[in-house]
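First, one chain by itself: the form predicted alone, in structure tokens.
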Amino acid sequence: MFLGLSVRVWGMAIGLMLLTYLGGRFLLSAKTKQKHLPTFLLIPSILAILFMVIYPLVYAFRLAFLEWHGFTPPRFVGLNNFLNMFLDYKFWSALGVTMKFVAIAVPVEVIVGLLVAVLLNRQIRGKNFLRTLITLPIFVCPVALGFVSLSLYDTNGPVNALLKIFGFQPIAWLGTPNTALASILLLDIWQWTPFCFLVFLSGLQNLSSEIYEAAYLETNSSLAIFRYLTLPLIKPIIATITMLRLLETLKVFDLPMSLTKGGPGFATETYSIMTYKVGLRQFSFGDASARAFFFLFLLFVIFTILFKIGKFSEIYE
């Protein structure tokens, strides 16, 4: 059984798709494949995206309102996986810790990184050398800088020996809530800003010099032209930015999975995290469905209002 068909019945979904590509490979005229080229060619990627992609969600869609844990038959439970979702003080503590992530590391990214591309943009000497080395970041695995970042915040580590040689006390970084979510967020800006570095220095490359050179007739305030000239003309590039750390960060899993499992306590544990844990773990498939069907609705809501306040559609236009 996957995904609670039986092989035979994923078999003759394979077969289906393959009869389908030979069929219209040798079976039909020259005539009728050339009008209905497209459609015959969209076929197998039409089955594919329903197999793999619409099926797997109406499934776990119905998971959420089972009770499974996979060992016995699944019980029908109505809303109860979202009634005792609601109930669950972990549930209330991993959407906290998820919106204060969000909150933080998303402005600081995308800022420093609008600042740092502004500032490398300029004629300035070794700016290749810099733009090389502030890319670096993105090229490591998040799971690899969390598992190196647990010597670099180790009692004993490199961190706390450089305190010491300026007089202060070691921190337990990893040990307490408020340093624990400080030092995941600080590396998660470390790693992403490059990202957004990356890409507003794009933007700006390719906006036209004789613009600039118009504006500076007017004025020789370089303050002035970046707030209202460069500032509306990469309005879009800041969008897209933000969406997209938004979206990521939202779902930020493998950082303090691999740093702090979500502790101490619950301190660092996100939302998916949480239903990780929750499906898992626990075990409990339907609980855990119900979870990620609420985020999935939260995110569409957060999107929409931000679509609606951000006015991102005149913004594309």
The other form holds:
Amino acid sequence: MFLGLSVRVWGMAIGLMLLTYLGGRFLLSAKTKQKHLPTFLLIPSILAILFMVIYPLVYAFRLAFLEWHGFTPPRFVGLNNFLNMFLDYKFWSALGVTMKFVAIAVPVEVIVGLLVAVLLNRQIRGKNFLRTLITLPIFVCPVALGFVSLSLYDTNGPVNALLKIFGFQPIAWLGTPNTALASILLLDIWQWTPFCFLVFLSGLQNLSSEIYEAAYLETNSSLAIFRYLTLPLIKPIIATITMLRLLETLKVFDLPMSLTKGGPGFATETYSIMTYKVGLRQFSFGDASARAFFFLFLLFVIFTILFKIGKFSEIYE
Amino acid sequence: MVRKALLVMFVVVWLVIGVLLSSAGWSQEKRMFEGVTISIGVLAAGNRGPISGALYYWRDEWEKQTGAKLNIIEVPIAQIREKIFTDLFTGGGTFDGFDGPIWITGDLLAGDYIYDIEQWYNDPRFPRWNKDDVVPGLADVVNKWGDTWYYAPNDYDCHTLNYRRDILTDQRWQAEFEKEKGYRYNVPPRTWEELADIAEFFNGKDWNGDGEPDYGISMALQKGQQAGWHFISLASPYMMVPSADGKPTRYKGVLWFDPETMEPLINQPGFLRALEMLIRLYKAGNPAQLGWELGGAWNEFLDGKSIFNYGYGDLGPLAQDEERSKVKGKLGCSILPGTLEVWDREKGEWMKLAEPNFITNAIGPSWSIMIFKQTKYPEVVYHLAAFHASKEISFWNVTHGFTGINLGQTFQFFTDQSFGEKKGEATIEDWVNQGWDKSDAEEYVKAFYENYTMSKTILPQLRIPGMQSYYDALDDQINAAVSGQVSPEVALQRVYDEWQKITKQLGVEKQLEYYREAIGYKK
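Now show the form predicted together with the partner chain, given that the preceding structure was the form predicted alone.
So here's everything in the complex, that chain up top.
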């Protein structure tokens, strides 16, 4: 039905692109070609964006106003999907879990990443080995990490074995609401702090040593130099990395999905998991689309506020 | 001379090629589906794993018989519904059929996506199987929809009880239990209350002698997995008033919805008591249960660390694998416990019973071969389904644990077990020869037999359209209630509200019609 239609539209788009190319290639005179060449060259890209980005976006937006389960004909329901979404406690719960996740993961990853970068930017023994070691977690696929961690957090797994050695009782890491979220957060922080570290390190290494030499003539306090010199200099990097991590953690899906499926209860059900369940498990396509668009709007609002409060536009100037 | 030699050589070569070709089968008569390839989706479990294992094992034989090629496409369990319907919605044509879970039948019929199999059943071109061989009542809730057959017999899932026979029959433990609880328990326990008492008694004690405290029960309660089904199985005797002939009436033998109004029954007192029981059982086991898929719960039982486990029949075959199991030869199996009280909706009160209210359990995917209407070769897919349903293949499948295919046809049972006029045809040697411990095999088959014969009232799988939405709503709340995030009352009321909403969205009248057909309700 709808998706079948989109297959036809895709065919048309690709056909149009081919026609444009062939038309430009064989039918136009040399003079016209030269004059309009840039336009012709742009047409395939514009068409590609139109059909690969704009069309699906419009299509999905339209879906947000329909009730459609796949096996029944779609029905226009106006703003019902949005209204139902706001009345759904699972929506608020998922939003809450996501915000909690972001509020803990992003600051920890950015701050720890920065501190480790500052530490390993100094002349210390074995720093190259340490740098390599620290960056390793980035290369692990999040879903794989999730499945490996299932055995890590198992009742008889290595984490509990370690606890037992120190005389503690084993913990059902993924079996209680509080420990489940903490376990996932711990993994996310373990995996993405190195990314922050890596970006900060490259930023720090680009800072001129002459500025620091001059600063050390003024003061011996490393803390003061960090506070008044390093931090202002790397502010654009902090802003960038914060935004990147914010964006990624707001969309977090793989780790909680592979570890807990959003449970126990709703303790780790993030916004992305909730939307996935509504759309691809329950086939409430309209409802899922409404939720996805609301989230897009929310991201827009969050980033607008961040740009205003953090004066990011000044930073990037 | 040279020409003569060449001529002789030519004749010899010609003869040799002729012999080779005929021995390779080129001269054979063309087989029934020569040159056809069908793609069948199946649960991703590899060539020795549950459900997919049987397809792989018999592939060569089936291809040899038909001349067709079987392309097996494995799909992870969490993506099966998504992959099937994405393919069907878009007309992708990836699958000609699917060895799939019957709980999507309502969705498939709502979209008119599958063939019924009545047209081929009596066709002599296909392998023979017998409708009457299916255990009475089971076909109505697995293979048929209304009066029409959609699936040939393959797998029949149900929840049964597994327990540590060696520990529960130990007189020392029996005496200690009696001293503590004031009564002597039955082996196996006959009611959920009795089971909970036993689980609580053993929980925290080192009854396996490994120096560490052990558990009373192991259940797979992870969200998005089996918590909802475990709860429904447990709830059925609290909610299903037995009907005299096993056929559902408005107030008897029904569980999910009122078959007259489609009103959910989930917030009724019977369900509430069942949820309180589930929470009690959870506390008599490892707290990690809330994070366990089926494998986690099985592992704990196989590792010899819990007294009880209830669920699908896979645990029996797994217990025979000595590399993984410490409980081979110690396994006890039975029908799920019943209750001595059942909620009578008609009178709005608890009905007291002299004997436990046992319910025949038919919860589970009961993997069956579905023939999609998008296929060009429905007959070839049917042939495959009929091949696996035929007596010889089907019997082999159920006695070989790795196939994950469970009993549901009468001939698969022992010769002293009967279903009306139909008798079982298996002997214990059939099982022992496959590596089963004798007593484990007896217990395992007995549990299925008890499940199918001790009650006429059947708990069916919910097969209506939108089943996944109904299930997710239930599963979410059961998980939340067990983990203590909401009270049982709030959880069940939320499920009730969500089920009402889903039914309204999909159309009350339509859903009611589907529901009645799915459970075999006639006004």
